[in-house]
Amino acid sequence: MTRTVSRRKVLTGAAGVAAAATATVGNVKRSTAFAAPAVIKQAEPISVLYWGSYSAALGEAEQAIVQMFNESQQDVRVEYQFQGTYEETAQKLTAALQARQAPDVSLLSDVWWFRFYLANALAPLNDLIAANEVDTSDYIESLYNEGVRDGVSYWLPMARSTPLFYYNVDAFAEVGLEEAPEFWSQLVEVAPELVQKDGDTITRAAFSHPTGASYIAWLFQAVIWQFEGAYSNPDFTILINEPDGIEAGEFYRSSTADGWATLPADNEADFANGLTASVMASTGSLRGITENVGDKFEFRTAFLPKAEEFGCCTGGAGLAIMAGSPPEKQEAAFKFIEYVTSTEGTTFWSQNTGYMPVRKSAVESEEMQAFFEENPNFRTAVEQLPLTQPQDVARVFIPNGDQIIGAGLERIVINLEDPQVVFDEVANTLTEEAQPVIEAIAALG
């Protein structure tokens, strides 16, 4: 069996870029092999302010790609600053924009470029990416249209996600099991046998649920397809608490009610320290998980289970430049953003952090290649993609939908509620939310 890579092995990747120049970031190794496009010459770099939201291990991937576009030409300079998680980045960000002390280019979660987008504060890409002639249709589509608006680019893929099934090889085969299971009902009937415990105290549960604030909302979402039901409809008709989505709740409730999942502070922490011995997370956390794991057990990655059929979603982050910035400072800032999702930009961010490949051509292309076939973990992603649909509206749309969500998801596994009520709850917050966002849709025209 493939055992765990090691982190020089993440790090570097399989192949590598052979005739790369490297360069030791923080413990990020990074290829200095390619260079910016040329931009017009200046008497000075223009200055573009970055803010981005990694911290840990992936903070050091996003700060070293920064640095390497820095160093790669002269024309440019990017200034790198750290806000936070996703949600206080698009706090931070709001705030900034109305005192106009914005930066010129920023992260934004999936959750949040759309809130952007309707007020006017998005700079359109097309001129841009046209001046510099990006071939978009390299981009993966799934992942580049999730950003384009009435055939406008506002927002460029950069660490796209989906959901992935993380699982302890050693504990599952001390069940029976040798590959993921491919039906949740698998795991619900080894569940007993995964779960271990001293006295009352569960010291190893079969399965851990995120809390709200680590994306719950998210990754039910796939369940809630699993058993053919939806958050909404893209007309913002609210379907949260129809038949199908109680049936998803309900097995949520009782993973937790039958003494098989937990809901811990960090879920991908207990996986790593072995407490759980199967997650659903992001495959960008992969990096991070596998650093954590290290040599204390095998693990892998699988698709999602199926309930009733397949579902996963998209999800992540990308990056949009200023309305309000400066055209200058606009096409400086681009330059940066075709760098890092560049092939060879999104083939080290892949790489450094378990992020998909967001071109087709790094995807396709003989290193990254080599890196799975050695790495197979971090093919999953790739792999499971073309199964993917787009996020509900309920959750990506609605401003704060994901946290009311959530914080109905964790009433249902944690106190128990019964998932009609609440998710009756949860639909009407949703349907007085969505109404703003629909007005400024009809707006826009």
The other form holds:
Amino acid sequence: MTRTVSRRKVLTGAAGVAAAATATVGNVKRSTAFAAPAVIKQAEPISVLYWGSYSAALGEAEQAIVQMFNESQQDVRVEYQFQGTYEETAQKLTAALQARQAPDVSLLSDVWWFRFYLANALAPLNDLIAANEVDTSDYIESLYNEGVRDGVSYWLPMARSTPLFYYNVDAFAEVGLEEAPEFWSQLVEVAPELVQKDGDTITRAAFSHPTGASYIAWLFQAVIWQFEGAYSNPDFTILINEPDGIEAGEFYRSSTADGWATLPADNEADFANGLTASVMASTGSLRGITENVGDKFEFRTAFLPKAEEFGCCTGGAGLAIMAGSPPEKQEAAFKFIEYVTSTEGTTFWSQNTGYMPVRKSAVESEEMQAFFEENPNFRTAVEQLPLTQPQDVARVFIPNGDQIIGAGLERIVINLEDPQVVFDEVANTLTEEAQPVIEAIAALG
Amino acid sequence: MLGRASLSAAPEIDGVRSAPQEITRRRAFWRAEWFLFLLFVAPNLLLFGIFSYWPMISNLYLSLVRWDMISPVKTFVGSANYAYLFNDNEFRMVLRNSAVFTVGAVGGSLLLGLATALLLNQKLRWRNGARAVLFAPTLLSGAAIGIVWVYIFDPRFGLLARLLGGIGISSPSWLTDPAWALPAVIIVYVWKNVGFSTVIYLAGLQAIPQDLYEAARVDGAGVLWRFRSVTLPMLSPITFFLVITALLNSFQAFDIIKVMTEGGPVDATNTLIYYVYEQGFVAYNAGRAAAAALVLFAIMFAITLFQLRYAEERVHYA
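Switch over from the form predicted on its own to the form predicted in complex with its partner chain, please.
First the chain shown before, then all remaining chains and molecules of the complex.
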């Protein structure tokens, strides 16, 4: 801990030229000096505004955890405001920052936090982490590290996920598959038997893709790795149109061209209604899908199938504090983050949603182990986690990268366009859109 | 009002007055008049200024910069945003979609509106009930309508699939097939808006004097002839009004598209207004969104000018 903080101080000196950076650092320094006594003096609890993004089963869990936090102590009162999807939350946060009406703490998805970081809108958390003696080594390392830039933490893991392979056990048994396919080729082999038709209309597909808006580019991130390709290098060199990427694109194209996969409006609803025999979907969808499937059929979660090798990415959302919030509010907001990402907080969240516990102590806890025993579908993500990697920068750091790749994939899967042509265009766009980010990163030093 | 009354009364009372005095009085009068004018106009002008003209001017400025709406820096790029739009395949597709959508939506709601108005103008049973039913969708929220129609269109369990199945046709994948998505969205838009045209046309039909029809009948004109020579010309002001409002509204149709297709699949239902939203609030290219918004503005402005200049000459006002 002390090591990271001192490294950050070195960084502070280096970044002294950047006015905005110094301003935020100044805030934090003041906060550690004055805010703690303020908390003690104040009879009234400090109110903190929190913006979240979850609806349905996830929304109830989100609301519950806020309430649990408020009841657990007297000093801080979190007001929870639902803002819509990840995208809508980011939209509103953008507008709110312009209007100086931003919340103190916000949920930000994997593809969004970095933009706010680049705009100096996120508060560095190291001092708060140190002041509150949070043991960051207990966070699952890969999840924690995704929110760290140059040794400074800005984004703490909350609702972190990986894609899982969900399959309809009854349907798979009909065609002689007793387990989830280890390789895509095994699924492709039996796919024609899984498909049911009424005239020309597919009434049950073997597999269904989500739309671009529902993050097809997140799932394809895993698939392109399975074909030994990638979206990009860490230095923003775009690789999606390299031969391995094209091969993965061809595979996606064949899924609909050969008539065993569909791209419906809501593939997870389709799965829950038996309209598709399998999907790839987030761990975060597990609670919702479990409820929606009910007793209609048995389903299981499994590791993603392999192509040439195994590939799987992380995703989901984390929590960040706004740099513009007053120091005492930042302090208070951090108490909330600390609670949500604590062993108890993440255990509660995980059991009620399907998202992964973000702490090692939570994964290993007796409570969680007993829960896994009872709900084996929830265990898959944790078992798969050691095999996952953070996503390529092209999707998560290039503005709109997710939607650019998603739109390309829609052209391939729906219009059956040539992956080479599409990915060449996508690569050009990504390269162009990466320029401002590269410049911004360079400017931050 | 007061100023004017006292001034007009003044000469009679004073009889003779010196010229400089007259000038001062006149000035005072105009000052009062201007003040009154501003008093009435200012609140409106202020609101217009803040909510219409100022955004338009800043939009013009934004169209010349590159800005992600988050970063504190706006980079001036000149006409680069416009150049981007006109070299962008997606934007060409968007313009095409907008044209198809507008023609379909305006044509559909006007033709169907006229047809149903003619029908409801007959002395039928349940006529008033039918009018109410037909007008109801106009009052509903576009978002709610969109969600219901998503279910109606579903090719596997939707209402429409059942109906089509009944006559032996298998349903297209309305919302997931790029060829059918735009027609599907147009159908919903027309369904929602046809009631409005119907009601306006109905009012127009009832305002046509019966003696015109009698005169035409005396001249030996049949049903179709009477329709062409009496009904249509007499309805032309109504049609003109409906075309303008429907055109401008259809260019701004957003809710249905956002809820039903989000501009997809593969941009098949991405229209200008949706593209502005997408560039602005999904992709965060404030510059491109502003440039596209100006293109939309220019198109709507041109249509309005064209209509005022040419179409109105052909309208028959009774």
